[in-house]
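Listed next as structure tokens is one chain, alone, in the form predicted alone.
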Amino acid sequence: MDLLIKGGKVVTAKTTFKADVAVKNGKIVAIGNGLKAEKDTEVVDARGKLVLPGAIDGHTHLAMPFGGTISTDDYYAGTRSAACGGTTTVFDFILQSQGEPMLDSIKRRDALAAPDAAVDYSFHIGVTDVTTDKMLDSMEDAVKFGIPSFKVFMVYDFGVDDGSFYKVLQKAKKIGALVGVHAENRDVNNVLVKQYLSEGKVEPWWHYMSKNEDVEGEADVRAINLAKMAGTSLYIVHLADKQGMDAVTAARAEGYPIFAETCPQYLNFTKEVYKSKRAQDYVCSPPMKGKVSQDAIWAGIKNGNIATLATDHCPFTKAEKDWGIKQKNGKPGNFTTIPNGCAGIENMYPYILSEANKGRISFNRAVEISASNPAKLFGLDHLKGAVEVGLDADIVIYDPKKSLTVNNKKNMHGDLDHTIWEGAKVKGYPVATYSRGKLVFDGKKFVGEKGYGQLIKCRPIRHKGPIL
């Protein structure tokens, strides 16, 4: 064996137990008590610590063009930051170009990721063009290649209409794919934006108001109904509102394969941030909502109706966020000119593990929504998502006694010049992250290498019911 982690408590989605973990050639080869090191085996003392699977961030936007700029973290900076927060697999979004077959989209984006990624990665495809049978049929080529998950947008000018959304759902059912959805009512959002701007309401608060609970909730309900009509599964990304949470809960109770993702920013912040001094830094879509919605999302985590935790990591610099005051061309800005997105890829796992450490949820549930469930949902549980013999040795050693206060300059590892998590105090922190058995974070600094990450090809996805 190459690595032996001794004396820690292994945490799975269902159980916690004391055991040693042995690794050889990047795979977990044995779990048990009293395992003996071989010659040249590296032995790591994990007594008093938890041994966890590396997190899987199922929602990131690295080096993504948006709003006249490109998100700050490229594939190296983003995956480096992920590793230092205990995340060992990252799913990034490819946005299909008009007239571009989806396999071409994958190859185009992977050419950027492969030389830079520091941990393993995969993709979801953002569908923008299914106007022809050729484009729709190209979904099947993506599934055969190993990318069986897609995303439609119900908002933005490149979003799809309900008919196209329905066709994508129908196709997904036939080919073994999962469709995710960014659910917001585009038409109502556009009306509200126009009204607010005409009234001189330009501050970030009006970003929230134009994308409020009802704007998101109506679209959540409509998306679920479309999935029911198509007879297939649905994955609602970055769920942030009570109406949507209630609709997901009801659909799952009826036996439908409806799954919801939420993000740490919705668990930790409310709409009040849009009244703060640097409110522009918190502008993301969907925006943070009120306390009632936040409580509903936490309840969904506790009762199992939130399937996954992800970040929607899409950071922009302070100067770019300030375009809400003055655009880059010097013209007056407003809430619509602020690039949408926040950082979180390094904060996700430490945040939810800290909440577990404080007793808000169990460590098992934190592992389930951060690692095991994403692996099952996206078709890579044959490789990732658990500390289990035969799987990749994506392992985090977590010290529940180590505390950390987030300081962007001192202990974050992305390329951004600020973070919405500045000053956040977390109880417990990763002290080592291994990607396929290789140490990539030593508790203080990144020790991995650019280009080490591999493209993970996923299995076809056919979820028949609320399996998670």
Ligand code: URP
Contents of the next structure:
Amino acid sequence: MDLLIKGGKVVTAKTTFKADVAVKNGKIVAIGNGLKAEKDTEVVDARGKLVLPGAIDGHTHLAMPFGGTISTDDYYAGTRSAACGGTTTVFDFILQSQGEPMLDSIKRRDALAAPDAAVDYSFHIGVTDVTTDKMLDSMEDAVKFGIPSFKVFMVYDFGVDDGSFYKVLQKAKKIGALVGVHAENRDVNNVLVKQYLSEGKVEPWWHYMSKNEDVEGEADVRAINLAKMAGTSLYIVHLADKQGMDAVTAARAEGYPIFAETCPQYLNFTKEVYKSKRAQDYVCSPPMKGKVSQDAIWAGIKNGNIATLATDHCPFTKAEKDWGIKQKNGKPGNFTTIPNGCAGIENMYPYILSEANKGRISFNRAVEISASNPAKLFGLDHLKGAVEVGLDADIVIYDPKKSLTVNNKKNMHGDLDHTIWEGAKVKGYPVATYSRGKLVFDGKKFVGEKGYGQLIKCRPIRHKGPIL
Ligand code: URP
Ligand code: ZN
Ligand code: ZN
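Shown: the form predicted alone; wanted: the form predicted in complex with the ligand:
Starting with the chain above, the whole complex follows.
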């Protein structure tokens, strides 16, 4: 064996137990008490520590052209930062170009990711063009290739109408794919934007107001109805409002395969951030909502109706965020000229584990929503998502006694010049991250390698009911 992690407490989605974990050729080969090292085995003392699966971040935007620029972290910076926060797999979004078959989209983005990624990665394809049968049918080629996950946007200028969304759902059902949705009502959003701007309401607060609870909630309900009509599963990404949470909960109680993702920013911040000094830094879509929505989402985390936690990592520099005050072209800016998105790829696992450490949820539930559930949902649980014999040795050693205060300059590892998590205190922190048995974070710094990450091919997805 190559590596033996001795004396830690293994945490799975269901149980916690003391055991040694043995790794050979990047795989977990044995879990048990009193495992013996071989001649060249590296032995790691994990007494007093938790041994966790690496997190799977099901929602990132690395080097993504968006909002008139490109998100700051490329595949190297983003995955390096992920590794240092205990995340060992990221699902990044490809945005299909007009007239581009899905397989071409995958190849175009993988050409960027493969030389750079420091941990394993896979993709969801953001569908923007299904106007012809050729485009729609090309979804099947992606599934056969190993990318069985698509996303439609109900908002943004590249978003699709309900007819196209419905066609994508029908097709997904046939070919064994999962459809994710960014749910916000585009028409109402556009009307509100126009009204606010004409009234001189230009501050980031009006970003929230134009994408308020009802704007998201209506679209959540409509998306669920479309999935029910198509008789297929649905994954609502970055859920941030109570109406949507209630609709997901009700649909699941009726037995529908409806799954919801939320993000740490919605659990930790409320709309009040849009009144703060650097409110522009928090502009993302959907925006943070009020306390009522935050409480509803926390309830979903606790009662099982939130399936996954992901980051929606889409960082932009301070200067780009300031386009809300003064645009690139020197004209005055407003809330619509701020690139949408925030950083979080290094903060997700430490944040939710810290909440577990403080007793808000169990460590098992933190592991379930951050690792096991995304693996099951996206068709890669034959490889990842748990500390289990036969799976990839994507392992985090977590010290519940080590605390950290986020300081972008000192202890974050991405390329961004700021973070909305600055000053956040977490109780407990990863002290080692292994990706397929290779140490990539030593508790202080990134020790992995650019290009080490592999493209993970996922199995076709056919969720018949609310299996998670
Ligand atoms: O503000 C966000 N979330 N930017 C990234 C694109 C998206 O909608 O997920
Ligand atoms: Zn989105
Ligand atoms: Zn996103």
